[in-house]
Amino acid sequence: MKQVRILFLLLFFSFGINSYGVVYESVYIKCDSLTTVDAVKLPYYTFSPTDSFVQQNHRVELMVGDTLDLWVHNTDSIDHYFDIQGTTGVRDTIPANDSIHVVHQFTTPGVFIYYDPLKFPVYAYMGLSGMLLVKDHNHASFYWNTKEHDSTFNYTLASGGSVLWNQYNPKYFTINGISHPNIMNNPVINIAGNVGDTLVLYISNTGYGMRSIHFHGYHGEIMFSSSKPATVGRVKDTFPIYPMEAVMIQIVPDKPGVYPVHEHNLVAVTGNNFYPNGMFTLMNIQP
């Protein structure tokens, strides 16, 4: 039978507890393959949903002042770390084949960045960072957790050697594990909606690079940044997003049309070397 280590942030019985709802989770790592745009297999971790490899994080979702109870198993045969990026007391270890149990209350909306720092960044960018989202809005949300690859790390990293983070130079950039054109028809990441309507986007930086999402056509504004939150109110078409950064942009709409959506950095549009197979969208906003 495992061991279980249970990790109590917050009591049930703490006031004001039972005025929000209670979300229920779980998360396991697990470790495969990330199935790159031209098929290459690159070793990778995500926390999945299931005891079942998935190429894309769970994505844990709650409303202000909801608690989250939430069990992270880790399958695998090493230890690993887990942490909650803006909380505090949340870090603890995970044996191999054991599980741990964060109970933890939200009080605040946002966006965090939940990853294994075992190592940092080395779980972190082979695949174990997601997202964790706090709403306080019934608007229509969509959901960027960048990354981006340099296939000879993940390799060397697996095997258990060491990398030069100076000499990183990645060729495949995913949203959500995966690149242009498989995201076109991704509901979750292509935003869309109506002119005045209220669109809100969730993006994470997990990756080890920088990042700059420039939107065609419209602006947005920051209504959240985890790293700098002087940055909110600016409104703006381009915004640079840090590395293990996540940010809240909210968009209005003012016209009609469909326009491109992608990083700025124009080597993130490829993938290998080939264009527009990397991270690149559109924005469809109908009358």
Second form
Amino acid sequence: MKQVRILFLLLFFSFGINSYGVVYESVYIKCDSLTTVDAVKLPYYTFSPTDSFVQQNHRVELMVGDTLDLWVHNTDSIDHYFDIQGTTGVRDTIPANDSIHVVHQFTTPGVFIYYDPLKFPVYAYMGLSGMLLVKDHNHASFYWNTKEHDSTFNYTLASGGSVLWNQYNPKYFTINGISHPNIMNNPVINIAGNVGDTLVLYISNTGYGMRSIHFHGYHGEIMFSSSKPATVGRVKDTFPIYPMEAVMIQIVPDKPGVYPVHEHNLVAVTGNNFYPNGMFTLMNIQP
Amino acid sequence: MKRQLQILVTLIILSASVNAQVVNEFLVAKTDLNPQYSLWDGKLTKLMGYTRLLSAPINLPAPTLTFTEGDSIHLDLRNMSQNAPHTIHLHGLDVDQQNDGVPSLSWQVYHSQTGTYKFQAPHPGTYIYHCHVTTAIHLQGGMYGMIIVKPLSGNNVTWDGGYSYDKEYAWMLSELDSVWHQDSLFNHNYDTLNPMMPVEVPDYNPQYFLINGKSEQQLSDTSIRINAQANSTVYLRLAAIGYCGNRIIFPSALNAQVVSTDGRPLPATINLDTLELFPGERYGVLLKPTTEFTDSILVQYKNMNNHQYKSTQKVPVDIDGFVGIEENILDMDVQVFPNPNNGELNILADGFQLGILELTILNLWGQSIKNLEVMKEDGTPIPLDLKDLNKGIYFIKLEQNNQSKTIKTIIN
Ligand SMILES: [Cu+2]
Ligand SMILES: [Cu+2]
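Can I have the other form now, the form predicted in complex with its partner chain, not the form predicted on its own?
Let's see the whole complex now, leading with the same chain.
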């Protein structure tokens, strides 16, 4: 029955699409473990791009007007849900060991979080929350999906237990699943470009906590926020990002230099109580 | 001929250098050997910090550095502490890499050495400076202060063409966890060749929640508590440098309006009673009370991970209706018209005798800014020309034979 509905959707969209493209994607709900900066393993889920687990969620990229044709495969033994921020009608259940097909056209630019709303925030926290980008530019872009991890919470939630979120005390802080020093040399994370370039950093906060990201060297402009539209147009050096908020920040460097970009809550620049093994990375601007 | 050319060249060089105002500042980096800094409950703590004088005790926050837009600044840092070196990161000033104060990317100041940071201050606003060596420890240790950049056009304006104000306050929000203020942390391992070497730190569970290094009853300090006149404008600079998030709740009678953040004007100002700010952020808020009242601004501190509020600090707010000036004659009929006016005004001083009256013009804070003598003639108002004063609220004190009366006027 589900397949019949999908067929109708496909027919509908094949007539509606003109010059815009269709972006075909598949993601797999995979349950495995996150390996931390100090090689500890925590129970963890991701939306992996293939049927084998990878430690970061697959990033979905579209241009404005594109239609996303997405299969979400649930390889887990329990039912999950699926939703994309900023859309209506996408939210659906994915039975255990089953799949759903999502077809949706994106007509406004931005950055949105796709996630599993099951027992929210439990499964989004356990890893099932990734980035979906709808671009209206071709500027050099960098992508940070940020999360924190409290080992006790991961073990308790993985075994079906319940947690008190007001006791949440994460010890690991990751960008795309990794921490300092592993985020010092990563072409997706490290902003790089030349003086005068327009550089774009997309940041999503898919953790439970609050982010405050500080740029050395340059101010940037907030071009988009998925949940705080009143902040668009602000020119800042420190960017708060609320849980389940995603932002687009634009920087036009006026001078060369290698500068840090880091969390300014310095607890988030630790990994299992070691500074600076958290959210501390570099930006490299050449003349 | 050759000599004249040389003189000419010298003159040109001199006149060029006059335009760029070079400002010299000097700070000492120190670490307390014994606990000396008084917390609100009487306990003493050790600090790491910056002082202007070697002999001065370390204070929280470090001295506020005030510059003028366009200044070229030479900031000397002399390190008189043992153990790890120190730096100054000029948070928000977007300086070049050499002067950014990040030890792995520029240079560090070792024990008994001096380094000079050279930078400009191009945008008026509120900034922060702090050490960037093993930052989690040195910042919590106390190595942070505020930088205020004033616009060229004067002291009491947010930026050129921005908002004018009568009075300003600057609050630096932070916390202190006494577990971190121990020699075992202050004397952490450090490899000068590998400044990013991992260093272990305790969990962060602050016991003290600070505004300019003070909390609880200490917040009645006149540099923190808001004391202003009704119908005046206060500019409140806020800078968050702790590891907690902050929520500020203003009494709605303060008519709070956020106009700037991180050293830049907001694209659109916002009127609000609740403002959140997070580590490293700054905001500029105009407070525009229109009535006399007493209340508090609440400053809350919340855990960045679990969003639990850990403390609410109350800062007293006193908005006065009038400047307190003693009156010898209370029922004397004195009027000013028109009111408000453009600086040209008339005074009716019926209760005074004909003859000379002494006039004192006072600003909102009761400071005398002008004295004059005028002649009171029978049946005619006394004309007064105050067009040389800035727009604002003034008080005019009339005196004769040890009797006086003060009236308020608004020039706009
Ligand atoms: Cu230091
Ligand atoms: Cu900073």
